[in-house]
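So this first bit is one chain, no partners, the form predicted alone, shown in structure tokens.
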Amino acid sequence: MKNFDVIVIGVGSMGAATCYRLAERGCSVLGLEQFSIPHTEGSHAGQSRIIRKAYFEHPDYVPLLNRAYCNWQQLEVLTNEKVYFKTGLLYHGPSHHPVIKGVLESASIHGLELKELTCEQSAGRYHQFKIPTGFKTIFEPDAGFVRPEKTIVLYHDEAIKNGAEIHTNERVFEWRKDSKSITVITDRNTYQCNKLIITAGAWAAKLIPQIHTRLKITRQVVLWVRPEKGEIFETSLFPCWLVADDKRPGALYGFPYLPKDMFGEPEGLKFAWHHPADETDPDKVNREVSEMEIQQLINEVAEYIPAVKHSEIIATKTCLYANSPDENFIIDHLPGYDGDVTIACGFSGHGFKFVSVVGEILADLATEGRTELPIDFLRLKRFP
């Protein structure tokens, strides 16, 4: 039975993440990872993700999200591999909805810059889209997005560089802690260490079973298609984007056309709506895409960007969300386990953008007990 400082159950982004930050620190480290590295089956996969500081969400991602920032940089320089690419994003909506009010919010409390564009700005700068009379369009230029597989790769080499041991295709079955250690049991071996960090997305409630209760797992669908006129949605003429609207829930987003040469398959116009869609369980998820919900969500960005109607269509895929029941993230100790026991799951289809920080912080519970970093707002206190 090998003993480890630190078992990472789940190395995904924010396991991955975790490894290389705990390595870095010189602990003993083992990751536990289900399926390959990287994989499809989970959260973060799919070419890229939004990164954005005009947090909607709540102000108090901030901060968060400025170390995240600095901590992308620190990953570029450390590997010379490019993840973060600044296209900016354009956000629409009425001045009423809670999404554009929200955004308002965060950039005033800590002094972010923002643009307000009137409508014959937006329609002449970006034409790509149709704007209804009346919605406010505001663009925030540091915003872009990231790569997920290549950070998740990034991050898992760099962990096996400061000495991590890192386990694929290597399912964890119980988990137990008695008075001197943490014993994890999987399909093919028994371990132990002094602390343990579960970060296993989508199955962190079959894992962590105080918390069952706390988390709800949709299947999220986002589609790829080619515009006749792909050229106009090039990264350098098309950013990032989000509208809210009072149709539906939650807000339509998507990406510029990314080339396949630059960044693999599947190369298009990758759009999606962000929203809880239908519970599932993860280990039994539909992964095929009806036609239907093809063209739901075709119809449904085709209202503001025209020339998705008639597109071709490359690409679908289904992705998980860990839904916490107020959407804000779970970052703590597990209570009655004497500070032993760390998670992080709950990211609400929002997470990703952390990856680079949550590393960090779930290094210093493990190791430290405590973090420096503020995330008072995120723990299970806020819970009844």
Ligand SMILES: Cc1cc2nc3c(=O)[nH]c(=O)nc-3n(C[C@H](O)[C@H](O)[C@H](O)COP(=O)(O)OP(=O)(O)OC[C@H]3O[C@@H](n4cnc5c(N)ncnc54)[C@H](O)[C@@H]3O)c2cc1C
Given for the second form:
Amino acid sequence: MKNFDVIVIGVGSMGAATCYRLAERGCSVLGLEQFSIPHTEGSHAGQSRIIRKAYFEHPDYVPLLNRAYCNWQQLEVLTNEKVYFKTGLLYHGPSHHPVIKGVLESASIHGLELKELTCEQSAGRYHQFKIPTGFKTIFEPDAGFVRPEKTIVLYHDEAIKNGAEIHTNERVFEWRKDSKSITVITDRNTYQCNKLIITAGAWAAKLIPQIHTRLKITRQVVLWVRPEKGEIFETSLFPCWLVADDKRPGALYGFPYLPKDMFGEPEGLKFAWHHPADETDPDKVNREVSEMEIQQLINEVAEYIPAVKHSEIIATKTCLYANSPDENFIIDHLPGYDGDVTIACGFSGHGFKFVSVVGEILADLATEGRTELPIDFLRLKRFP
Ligand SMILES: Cc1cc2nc3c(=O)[nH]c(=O)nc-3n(C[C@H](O)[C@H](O)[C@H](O)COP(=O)(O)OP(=O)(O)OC[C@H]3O[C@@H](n4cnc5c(N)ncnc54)[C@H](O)[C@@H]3O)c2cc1C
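Let's compare: the form predicted alone is above, so bring in the form predicted together with the named molecule.
First the chain shown before, then all remaining chains and molecules of the complex.
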């Protein structure tokens, strides 16, 4: 039976970065992934993920984001590849909306640069939008998007270069700890390790029965379209955006038009609704997107970006959110295992921008037993 310092279950977003960080520190690492790396079954497919700092979800994320931004840059320097695209992000919404209030609060606490635009400025500079009078428009210049699949491949490759062993298409069925070590059983083999990290995304609760009732897995729909006059939505003219209104919980959001020669398939203007949708089992997801779902999303977005109404539909995708009860991440040692088992899950549809810092945090927790990064608000003790 092979023995490792650390085994990482799930080499998706968080797991790939973690394997790299551990291997870089000289640990013997085994990463186990049930599908290919990357893949389209979990939470990381779809070419782009918004990155922003004025965090309406909770101002305590901002110090982690500052570190994440540094680590994204470090990844780019290390690999000589571009993963972060600074397009800026426009927030639109009424001033009483929790999203708008949260953006302003985080920026004020942490001294972040934001620019408020008047209706006239907004309509002049960003004529692609039709924003109701009475809405606030705020621009965050350092925001943009990162590339999920590319990131995962880069971290995976760097982990391998640093000596990690990573197996694809190998599913973990079970793990257990005895007095000497931790045993991990897969559909192919049995392994042992001193420390275990579980970064299993939407499948986390299947491997961690203690958190089973804490995670709600939801099926999210994403759409890519080609609007008329696609050129006015190019990255140089059109930023990432988010609209929070009183008509629905959460927010609508989207990206500039990304061409396939730079970003791969599908080419187009991508958008979605950020709010937990219908609950599902990650092994039995309905991957078909209905005409009704498509039309509903188009109509909602077209209210704010009219060119979307008569656009050509290029692609649809389903993707999974793993929602914690308060929609904040869960990062901690699992109680009852003497600090030998670390879990990171419940990223609740907003975790990707943190990949570059979560890898560092998990490597800290597994190898040092602690981290200097401020994650207290993400620990399990917040739940009764
Ligand atoms: C539609 C959509 C839009 C999003 N937009 C944004 C955004 O704009 N900005 C942002 O920051 N975040 C965004 N997110 C959230 C972000 O993508 C996720 O929070 C992040 O990808 C979660 O990472 P993860 O490692 O937990 O999950 P994953 O990347 O899915 O990785 C988990 C891995 O574990 C593997 N695994 C599970 N069980 C086992 C097992 N038993 N054996 C072996 N392997 C196993 C899985 O196959 C998978 O590869 C979005 C998510 C979705 C779905």
